[in-house]
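One chain follows as C-alpha cells, the form predicted alone.
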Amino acid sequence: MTFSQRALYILRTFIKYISLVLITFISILPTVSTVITAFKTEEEYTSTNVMTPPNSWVYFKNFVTAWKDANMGLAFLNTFIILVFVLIGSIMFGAMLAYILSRFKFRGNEFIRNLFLFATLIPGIATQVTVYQIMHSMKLINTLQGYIILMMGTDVISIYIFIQFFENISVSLDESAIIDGCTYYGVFFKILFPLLKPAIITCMILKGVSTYNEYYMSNLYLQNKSIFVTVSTSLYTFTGPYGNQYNYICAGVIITILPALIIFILCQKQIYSGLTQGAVKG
C-alpha cells in the first residue's frame, strides 16, 4: 500500500467514525434533554437553557404530578386494552386473508393484491373526510370498539408480510393434512399458523409501536378525553394557547416510554429474531 493509498484510507475512516459520533449524538440528544427537563422544577426550567443539569436528580413532582393531572393510569388501561384487541385482530384477520391470497388461485387474486398495493400509497388523511363520515353513520365515534375496528383495518403491511412467509412454506404441508382428512381450519390453524411464529412478532413490533404512539386518530375520534384518553393524548393535558409546561410533559414522556423499554429490555431476543427471520426476502 503507497503512502497516498494509505492516508486515503485513513481519511476515509476518519470520516466514517466522525460522522457516527456526530449522527449518535443527535440521535440521543433529545433523549438527554427530555431526562434533564423532567427534573427540574418550575423556577429552573424558566431561568435555565434545556442542556443544564437540575440541582436535585430526586426530584419526582413532576412525574406525579404528571401521571395525576393527565390521569395516565387510565391511559395506560386504555391503550392496553387497545393494543391487546388490535394485535390479536390485526394478526389473525392479516394471518387468514393471507393464507386464502397464497394458497387458493382464484380470479381476482392479483387485483385484489394490487388493490391492497394501491391502498398503501394513498395518504392516510386524505381519507378522514370518508372515514369519520362512515365512523359518525355507525355510531362508532367515541368509543373504544370504534377506534380498535378502525385501527385493525389499517394493516397492509402485516398482510404482504404473512404473503411472503405463506409462500416460503411448502404446499405439500397443505396437502398431506388434507389427505389425511384435516379441513381447512384445521391447516391453517394446526399447521401452518405455528410455522408463522417470525412474521407474527414482526408484524406485533410494527403494528404495537404504531398503535402505542397513534395520536392523530386517537384524538379525533375518542373525544371524551375524560374517558377515553390514551398514551398519546394524555400529554397534552399540559399544553395550551398560553404555553406549555414541558418540565411535565418531559416527566410523561420518559414515564410512557418505560413500559416499552421494559418490554424491549426483556424480550430483545425474540424481537430481533422475529425482524430477522420476519424480513420480506426479495
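Predicted model, so just to flag it, every value in this text is computed and none were measured. Residue numbers count along the first chain shown, from 1. Think of the rigid core as the biggest set of C-alphas that the two forms share within 1.5 Å after superposition. First, how it differs from the form predicted in complex with its partner chain.
- Once the rigid core is used as the reference frame, the Cα position of Glu42 differs between these two forms by 2 Å or more.
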Contents of the next structure:
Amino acid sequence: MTFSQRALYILRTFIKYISLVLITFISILPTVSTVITAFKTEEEYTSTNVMTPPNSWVYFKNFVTAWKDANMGLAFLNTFIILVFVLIGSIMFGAMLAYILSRFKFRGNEFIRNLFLFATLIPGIATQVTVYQIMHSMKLINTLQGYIILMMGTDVISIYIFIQFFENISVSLDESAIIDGCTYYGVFFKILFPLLKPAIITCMILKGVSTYNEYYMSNLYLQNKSIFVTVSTSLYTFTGPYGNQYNYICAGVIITILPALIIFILCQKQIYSGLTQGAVKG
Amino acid sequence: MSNLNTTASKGGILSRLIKWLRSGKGQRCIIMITFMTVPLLLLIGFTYLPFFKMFEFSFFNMKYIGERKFIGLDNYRDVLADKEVMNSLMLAVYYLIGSFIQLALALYFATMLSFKTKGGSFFKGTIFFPYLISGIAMGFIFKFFYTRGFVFDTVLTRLGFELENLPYWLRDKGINNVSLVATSVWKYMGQNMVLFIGAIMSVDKELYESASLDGANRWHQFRYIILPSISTIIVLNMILSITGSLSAFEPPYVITGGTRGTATFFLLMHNMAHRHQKVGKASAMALILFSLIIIVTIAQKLIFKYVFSDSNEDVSKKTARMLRKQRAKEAMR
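Alright, leaving the form predicted alone aside, put up the form predicted in complex with its partner chain.
After this comes the whole thing, all chains and molecules, with the earlier chain placed first.
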C-alpha cells in the first residue's frame, strides 16, 4: 500500500464511522430524550432543561402513574387477546388459501390471485368510510371480535410468503401421501403445515408488529376506551388532561415501546429476514 | 308407484353424491371450498364491497345517517376545485422529496453496513428500530422533540444557534411540513436500509472477491456490481414512494392534526369523512386517490416490462458469467 492509498483508506474509514455515529445519534436522540424525561420528578421536569439527566434513574413514579391512569394493564391484556386471535387466524387462513392456490389447478385460480393482488392497491384507510358502515350494520363496532375479524382480513403479504414457500416444497411429497391413503386435509395439516414453520415465524413477526402498533382502526372501531383500550389507544389518554406534562406522557410512551424493544433484541435476525421476504412480492 | 320411483332415484342421487364425495374429485372440491370460503369472504366483505359502495357513495350528497341525494359528479367537481385539496397535493411533493432523500441515505448506509464494519449489527439495529415504534408513540415523541426550547432546540443551541433565531418547528408554515417529513424519514429509513442490505447480501460473494483481485476499488464495486444488481429493488422503491407520498397520513395525523397547512390529501379525506361527516365527498376523494395510484402502478408495470425486461434473471449471475468469460479470454491470450 502506498502512502496516498493508506491516507485515502484512513479518510474513508473516518468518514464511514463519523456518518454512522451521526445517524445513530439522530436515530436514538428522540427516544433517549423521552427516557430522560420519564425519570424526572414533576419539579425537576419544570425546572431543568429536557436534556439534563434526571437526579435518579430509579424514580419510577411516573411509570406507575402512567400505567394506572392509562389503564395499561387492561390495554396489554386486550392487545394480547387480539394478537393471539389475529395471528392464529391470519396464519391459518393465509396458509390454507396459499395451499389451494399453489397446489390445485382450477379455473379461477389466477383470478383469485389477481383479486388479492389488486386489493393491495386500494388504500386501506380510505375505504374505512364504508367499512365503518358495514361494521355498523353487522353490530361489530365496539367489540373485540369485530376488530379481530377486521385485522385478520386480507393479509396479502403473508399469503404470498406462504405461496412462495409451498412452491419450494416438492409436490411428490403430497402425491406419495395421497397414494398412502392420506386425505387432502391430512396432507395439509400433518405433512405440509409443520414444514411451514419458517414461513409461519416470518408472518407472525410481520403481522405481530403491525397489529401491536395499529392504532387508526382500533381508535375507530373500539371507541369504548374504558373497556376495549389497546396498547396504542391507551396513549390517547394523555392527549386531554395531561396537556404538557411530558414526564408522565414519556413514561407511557416508554412502556408501550418496551415490549417492541425486547422482541426486537431477541429476534433481530428473524425480523430482518421477515421484512426482506415480505417485500419481495408485496 | 311413481312415489317409490322418485324416492329410489333420490336415494340414487344421494348415494351417487356420497360416492362422488369420496372420490378424488369430490375430495378436491370439498377442501377447496372449506379452505377458501373464509379468506374470500373476508376479502370481499372488507375490501371489495366497501370499495364498490364507495364508488356508489361518491355520487351522493350524504352523511352516515339520514337521507341521501343523487348529485352526479358534483362531489368530484367540488374536490378538484377545493384549494385545500390542491395545497395537499403540493404537500405530496414534500413527501416525495423526503422519500428520495430517505432512499439515498438508506442506500448509502446499506452499502456501508454490507461490508465488514465494527459494531455493524449495533448500528443496523439502532437505525432500524424507529420503524418498530407505533405511530401514536411517535406522535408524542415528536411533539415533545419539536416543542419550543425542548430537545431539538437544545441540541441546536449547544451547536451554537441562538434560540431566538430558530423557528417554531411545528407552527411556522415555512418549515412545519419539512419537520413532519423528517419524522417520516426518521421512521422508515432503517426499514429501507434493511431491504437494501438484504438485496446486496444476495449478490454473489465471489463477485467482490474477483473484482478486488482485478483491482476494483470500493466505488467501482458499488457502481458496477452492487448498483446494477439491486437496481430493480431501488426503482421499485422509488415508484412505491410516489404512491406513498400521495397517501402520506401518519405524521400530520399524530403530530399536528393537520393544522397550519400540514393536512395531506389523506388527512383531509379522513377529516371529511369522520369530522365533517361528508361521506359522499370523502368517497370521491378516495376514488381520485385510487385512480392516481392505478396510474402510477400501470406506469410501474410498463417501466418494468420495457426497461427491466430481463429482471427475472438474477443480475448478479449474469455479471458473474460475463466476468468469467472475460477471464477465460484473458487466459487464452
